[in-house]
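Let's start with one chain on its own, the form predicted on its own, as structure tokens.
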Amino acid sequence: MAGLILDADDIGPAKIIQVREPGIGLEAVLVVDNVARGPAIGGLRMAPDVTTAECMRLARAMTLKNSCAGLAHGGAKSVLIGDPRQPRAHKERLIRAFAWMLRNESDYIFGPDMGTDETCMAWVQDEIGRAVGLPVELGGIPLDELGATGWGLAQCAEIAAPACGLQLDGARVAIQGYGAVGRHAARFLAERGARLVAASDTRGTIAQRGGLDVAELTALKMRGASVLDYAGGERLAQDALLDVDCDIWIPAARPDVLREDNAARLRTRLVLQGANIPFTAGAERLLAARGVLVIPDFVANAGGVICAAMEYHGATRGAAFDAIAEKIRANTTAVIDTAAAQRILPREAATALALEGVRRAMKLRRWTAGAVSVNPNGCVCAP
């Protein structure tokens, strides 16, 4: 961590902590971006190729997301380097060790993310008593089982589609990353008459112009199979999802899947960002120039963190889903209207809305956010 140059601004990051325990192969990072609104909620992401830079970007996205959603929480993210499909016993050991090493970091509340789930949060809760997205047996609202993020994406779609001249009934949907977020988004949109015409996972893409059977595809994924095991449809390469002609395109996997070098391939009218930081800034500008409406990640996919925050404060499932609908519909409307009125990108409109809330909160705190790094030896160093 020594020599790290922080991409800091007046918002944060407030703290960066690298955790290493070579004896068990633990290497992880926590970035607390800003806590002016309250203790930060952010997911624990597990993947072999996660980096500190990615963690910083994701932590900022959480600051914006939580502010835009009106939550009394700041933004943070943690990443753990490793294969999420490794043997359960070793995965549990790594997550428990990471949580224990952060037991005194009360500014951070763990949540599930790519590569982690409710069981992982139960391990964290058992170690330090500070996690959301817990199993129902521990008083949690099961985000992945109920599909809180997918529910929010459907609410976003109901508001954004008319702005593109679309009707959801009959709209063609393509989903990049048919996992916990993607499958629920497909289900909720199918209930509104939309047709899933293509879906992808790490093995490839399945496409069918007349529409895929969402229930059948989901059942396959729940059994651990690939979308390519679907009976029927056309099997394509993983990145071929970019070339599928559709009305609504939903990225629900890794960061930066759409960049300046491949943005021209996307053939859609509306993008709902189900993943965090799925597009580069340049790609979003190129799409806007073509008239494609892109609803930013921290507006479109906020359903999960809204549900998590309400779980943390003891709300019921029904209250959480009502809050998701109310907040995401209002924010989507505000972003679309502001972007049109000011002739700016939807992301610029959304960012201004979120930062206004953060800065107002910062003025009420004894200290505003200051960028701090923590090296492996535990020395706190201000830049």
The other form holds:
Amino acid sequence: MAGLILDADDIGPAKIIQVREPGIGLEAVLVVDNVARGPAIGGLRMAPDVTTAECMRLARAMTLKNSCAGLAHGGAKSVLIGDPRQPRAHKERLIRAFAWMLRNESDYIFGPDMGTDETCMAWVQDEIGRAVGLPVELGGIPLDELGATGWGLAQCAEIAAPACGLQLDGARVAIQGYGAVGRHAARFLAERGARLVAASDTRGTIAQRGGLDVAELTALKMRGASVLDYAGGERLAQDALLDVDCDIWIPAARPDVLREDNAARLRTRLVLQGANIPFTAGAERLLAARGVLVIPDFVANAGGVICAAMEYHGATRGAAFDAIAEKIRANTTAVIDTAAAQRILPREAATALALEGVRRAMKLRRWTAGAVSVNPNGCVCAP
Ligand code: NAD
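Can you give me the structure for the form predicted together with nicotinamide-adenine-dinucleotide (NAD), which would complement the form predicted on its own we have just seen?
The next block holds the full complex; its first chain is the one shown before.
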């Protein structure tokens, strides 16, 4: 076993499944990291530059996130190569084909992620009846429309801000990636008196010291425009968001945006990781050494998956939002307290908390990480 699956450890991955259908240009991967707690929930990411390595790291992040949130679900992720803004008919064909090829993969429940949404999940549901993050018409709780993850980030901010001597009322916030996560985080934080001083998207950064109008910026983005089309403010390059002087910095876009080579540029006191795996481990160590409090992704951004799991088990949206608040507030408190008491990084504290839940569940299972399966290349995976 050793050496066949790169980067494998005692937790996972349980399975890696590669899917290709050259006839329609489908190239996709599913990584099921660990299903000891139950069938894995994890998003389907569509982007031109996704990789299997990224998928593996994201799948592990889901194992930790679902365990930390106390969900009866393991962690997985799937990625599909392609431009998410391609003509709808072809995107639908790709997603339906991918879902169909995974029709027997009962360890995996599809969810939305970057480049996919409720409609995409409706296609998956139609093909194989195994998706969360569904449209209301199919009994779903539209988590991106309601802003489940942004709601969770605001809960996290309410606990973490005072822990680093900040008041949310008047706090200056900068958000990288003004999409589903970023814009709702901006809205919920603005409701608590925070001031959005900068936001970015793939085209650039808009900054205004006195504060941007969150509703106006959101309306712009919803019309398909860029943050650069905002009337007023200062237009800057995409990565200028790193240099913005602020109190709370929220990555809500891609992995590894902060690394050892650019971590020194960040001028903030608190980071709430809205995106998954947005910083390298080295960058987080550098920030900790400077006294910047970083609440890790799988604690801070768990709102979406908690909402999805609640939907899967038939809960109402009110119950889902209450559960998000309860779980994220408790976990943020536990992580900050443990990190301070043991003089370790918040990520180390959070990882220990999450892994404890996974390992306890693994002891109750016959197969440690999940069931055995054979992928299309004939590789049998059972740690
Ligand atoms: P989205 O596609 O709705 O929005 C992403 C935004 O980021 C877009 O506005 C895009 O223009 C921008 N962007 C992309 N690359 C960028 C870059 N390099 N610099 C600046 N902006 C950039 O996606 P989303 O659902 O908001 O997800 C964002 C991140 O949050 C992803 O990492 C996702 O995995 C993570 N996440 C999402 C949820 C959720 O509920 N949607 C939950 C947990 C984690």
